[in-house]
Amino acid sequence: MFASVRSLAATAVALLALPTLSAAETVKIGAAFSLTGNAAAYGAQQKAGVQAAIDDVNKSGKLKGITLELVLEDDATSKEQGIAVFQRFINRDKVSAIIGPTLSTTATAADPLAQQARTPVVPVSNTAPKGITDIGDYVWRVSLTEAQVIPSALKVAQAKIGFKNAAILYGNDDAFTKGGFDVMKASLEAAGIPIVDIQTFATKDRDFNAQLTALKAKNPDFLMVSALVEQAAAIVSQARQLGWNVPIMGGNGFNSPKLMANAGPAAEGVMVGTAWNKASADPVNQAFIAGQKARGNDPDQFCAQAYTGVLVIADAIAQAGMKGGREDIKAGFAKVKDLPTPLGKFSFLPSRDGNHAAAVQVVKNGKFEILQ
């Protein structure tokens, strides 16, 4: 008996002398998306993108012993709800990074909480040109701003159509749509294109006939609209119902299949600058699309950006030496360079804004196609 005890003790000592193996680490990623409310069309696609990316990264073995765990919540397209969700992510769930929220308006309210708590935030759809990365050095934006997309999209559209003047319609009570208007106005002015009229609306509006009638009376060659997709579809439909066939270009809010689903044939010919070239033959993009279709989803730009957000966080963990703490991820972001993603080769600018190629889409036969 004593011999067996001595044998067991010797074995225990030998095992203790071996190098210890750390248990597999789980890194929690919070995702706050508009699953309800005015921006729910975007949130549904973002949810699909993030869930697929978490699965794909975990299956790939890229993070060697680290498993990403998704904590998903609804920001309800609301500042108040966005703040509450961020508080839970930071204090209750102890997430290492946060993706979202969906809208810039919600981000301006919620992101400061993360900045104060030194928790990295990855905006994947906040395109307001000002007020997002300005919040602080823990905010690293994947989504291209309207200022990065609209000027080049306008240049392509003018070369294609040759319009000589323009009008603008925009939502004046939302940070994203107001920011989009500022860029549209500046882009037209920089291109020397006269603006014949500007009209506004509120987020809750659904009848735009008064504004469209006033704009139509000025007979512009081109109409630029900064709106969320629910209003965008109604604006396009009502313009055509008025017999007004002016070429229309939208801001980032138009980038959803909901535009065609809600506006129907009225959406034909509508143009929009985009951060995602769906037609790209890049293998990463094609694998992303195939993966989404296998899951029963037809992805849009918001899905691709959300998917990319997870890839960026995963690469930051790898760049930090396979460390998934908040400070590790923040430090890793600075080393992300030319990362292959569905959006193309992705890097961060010194401003902590995303940097990759943009494109212009046009609605043709009920679907978005790249405008050549």
Contents of the next structure:
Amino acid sequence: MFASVRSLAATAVALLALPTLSAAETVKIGAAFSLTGNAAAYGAQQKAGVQAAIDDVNKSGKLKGITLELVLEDDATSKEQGIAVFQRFINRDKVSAIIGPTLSTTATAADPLAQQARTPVVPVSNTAPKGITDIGDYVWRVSLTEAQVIPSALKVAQAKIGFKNAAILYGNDDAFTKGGFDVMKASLEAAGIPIVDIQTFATKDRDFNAQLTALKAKNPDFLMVSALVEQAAAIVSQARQLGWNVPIMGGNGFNSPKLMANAGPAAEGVMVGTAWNKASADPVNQAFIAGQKARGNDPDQFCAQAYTGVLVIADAIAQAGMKGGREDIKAGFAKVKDLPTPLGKFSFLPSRDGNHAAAVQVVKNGKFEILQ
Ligand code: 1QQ
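Having seen the form predicted alone, please provide the structure of the form predicted in complex with ligand 1QQ.
What follows is the entire complex, opening with the chain shown before.
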């Protein structure tokens, strides 16, 4: 009896001493996306993107013996749920890195937990210029900020339309819609375009007639809108119902086909700066699109960014010498350079924000079409 317990113990010690138990070869990646709530249109595309990327990386053999395992959770478009999901990822699932959450507002509440627990976070859709990578050195953002997209998008629109003045409508209770507004205002001012009026709304609002009527009375040549897509579609529809045909440019919230699904023909001609050039003939982009089509999904920018988030983490593991621990991945991010992705060649700036080419798209016949 005594002897057999001892030999069992000896076997257990020998097993523990094995250099590569199969469990050690699985690297868990947590993904927190808005699968329900106000931002669910983005979350569905992000889910499709990470699932495909995990499969593609695992099939490619790029990580040699390492297999990526996805742990997907719903942040429910809420700060509280975002915090709860991050806690589970960090303490229960012991993930090596976290992708998400969907909204900047949720990230401002959840990312500090990951920073505290020294767990890398990869935002793939947070575009508020301030308050995301500032959280700390474990936050490595793949998504371009509004400050990286809007100034050049405005120039493209200006060259096309030649407006002399502008107005802005924005949500004043969300980190992204507020941050986007700051960039719109600064970009118009830098371009010397007078702002004739600014109106605000809250995320829960569904009726924008009062703000639109006030803006229309000032007769601006151009309207910039910083809103999440559910509100964006309602704003565009209600503006056209008022008989107001002002050219509209949205911020990142407009980059979902949900805009056209909800607003229908009212969305025609709406412009938006985007981090994903869907028309790029780059083979990595074409393979990404073909992969999504094969899975029955018509991908949008959010899908392409989420897919890229996984590629960036995989490259960080490779750059760290095929090591997938939290510190390994963080160290690996600093070495990611000109990585081929559906967004183009990807690198990080010293601020740990993503760096790659941006584009501008316009709604034409119910679909986004790349301008330029
Ligand atoms: C943010 C955004 C949203 C529009 C997309 C998810 O950019 O919250 O930062």
